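Coming up is one lone chain in structure tokens, specifically the form predicted on its own.
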Amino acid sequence: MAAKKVLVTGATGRTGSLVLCKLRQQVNEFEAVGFARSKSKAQELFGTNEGFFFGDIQDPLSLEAAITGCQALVILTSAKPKMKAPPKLGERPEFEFELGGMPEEVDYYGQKNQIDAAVEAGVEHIVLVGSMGGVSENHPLNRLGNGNILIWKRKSEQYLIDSGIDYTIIRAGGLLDQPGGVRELIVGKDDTFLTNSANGIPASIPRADVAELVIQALREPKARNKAFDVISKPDDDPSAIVTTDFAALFAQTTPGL
């Protein structure tokens, strides 16, 4: 059987680069192509620009060239707020987005462009990595740079669901730069992990575990047409059972936002 060709956008990001590396380790199963803006960053991270397309997700033409012939798309692009200046003592920091990098532009129209390109190219499955917190418009992240980032992410998720392509929407908790594969993963819905219903478990998860979830979602039929929140138990939790059965994990998830 031929390897499944997968385009990973945001491939030079901290999570996107992990996903691309993991896919490229499974050469008999996947042919992984990266999409990014910066040639120099790709060269720095991967030692080569081979297997990359470079462009802007706000440019449909560059997406069209990258996604041609792909069976799956992994969306890992996101607007990134940056601090305006170090805050003065006793003041809260203020944030802003780069010109052209507002969440409406990146997390909605940029993702919409990717989804439209996938529909046009006949892509069979899209895995979208998002964030928890989209249920409440008053979430603090929406106030960063007046960007309403989680609102726009939520709109793009609905656009994906309505596109007709098989989807998997992974809404990760706070991302940790810690080893993967050593924790129990827990799935939920509707931001319940951000309330007391998480039983005191921190609403966080290692990036490496999110990357592994993406790989498994590309494999497992039970991940198709599902959207879910995901966190992990702490690695020192004595009650934790390390997640290895991803089919069983995806079976706990449900369709729709």
Ligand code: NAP
Contents of the next structure:
Amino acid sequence: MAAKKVLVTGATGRTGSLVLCKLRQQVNEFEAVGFARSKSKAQELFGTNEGFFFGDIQDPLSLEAAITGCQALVILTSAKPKMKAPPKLGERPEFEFELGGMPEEVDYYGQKNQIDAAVEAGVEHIVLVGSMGGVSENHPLNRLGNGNILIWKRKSEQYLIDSGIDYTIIRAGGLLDQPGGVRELIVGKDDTFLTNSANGIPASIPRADVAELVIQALREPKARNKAFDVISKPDDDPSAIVTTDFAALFAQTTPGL
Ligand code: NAP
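Show the form predicted in complex with the ligand, please, the one above being the form predicted on its own.
All chains and molecules follow, beginning with the one already shown.
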């Protein structure tokens, strides 16, 4: 069977780069292409610019060139709040977004551009990595830099569902830079892990486990047309059973926002 051609956006990001690496380890199954805005960052991370398209998700033409001929798209772009300055003693830090990098621009219009380009190119499946916390407009992350980041992310998730392309929406808990493949993953919905139903399990997950979920979602039919929250049990939890059966995990997830 021919390899599935997959475009990964945000490919120089912390999770996107892991996804691209993992896909490139499965050359018989996937032909992975990265989309990024910085040639030097791609060079630094991957040692080459080969297999990359460079552009901006706010420029539909640059997306069009990258996505042509792809069967799947992995969206891993995101607006990123930056601390304005170190806070004074006893004060809370203040955050801002770079010019042109507000969540409305990146997480809504930037994602909408990617979804529109995918529809135009006849892409069959989009895996979108987003964030838990979008159910309540009062989530504190929305106040960072007056960005309403989770509101815009949620709006683009709905846009994806309405696009008619098969979707997998992975709403991660707090991302950890820790090893993957050593934890039990738990799926849910509607931000219930942020309230009381996680039995004290921290609402977090390693980026490496999110990257593996993306790969498995590209393979596994049970991940199609599903949206879910995901966290992990701590790696020293004696009750944890390391997740290896991803079909069974996706079977617990449901369609719709
Ligand atoms: P990240 O490292 O911040 O990467 C974001 C990527 O988006 C970067 O590669 C960035 O490019 C790219 N990007 C931003 N604006 C762009 C534009 N206009 N055109 C092209 N590319 C653009 O991401 P992450 O921390 O791995 O997070 C992955 C996802 O998980 C995000 O959606 C995030 O919101 C979500 N999430 C995060 C947390 C957390 O704890 N941080 C928790 C739950 C969910 P550059 O590389 O050039 O900067």
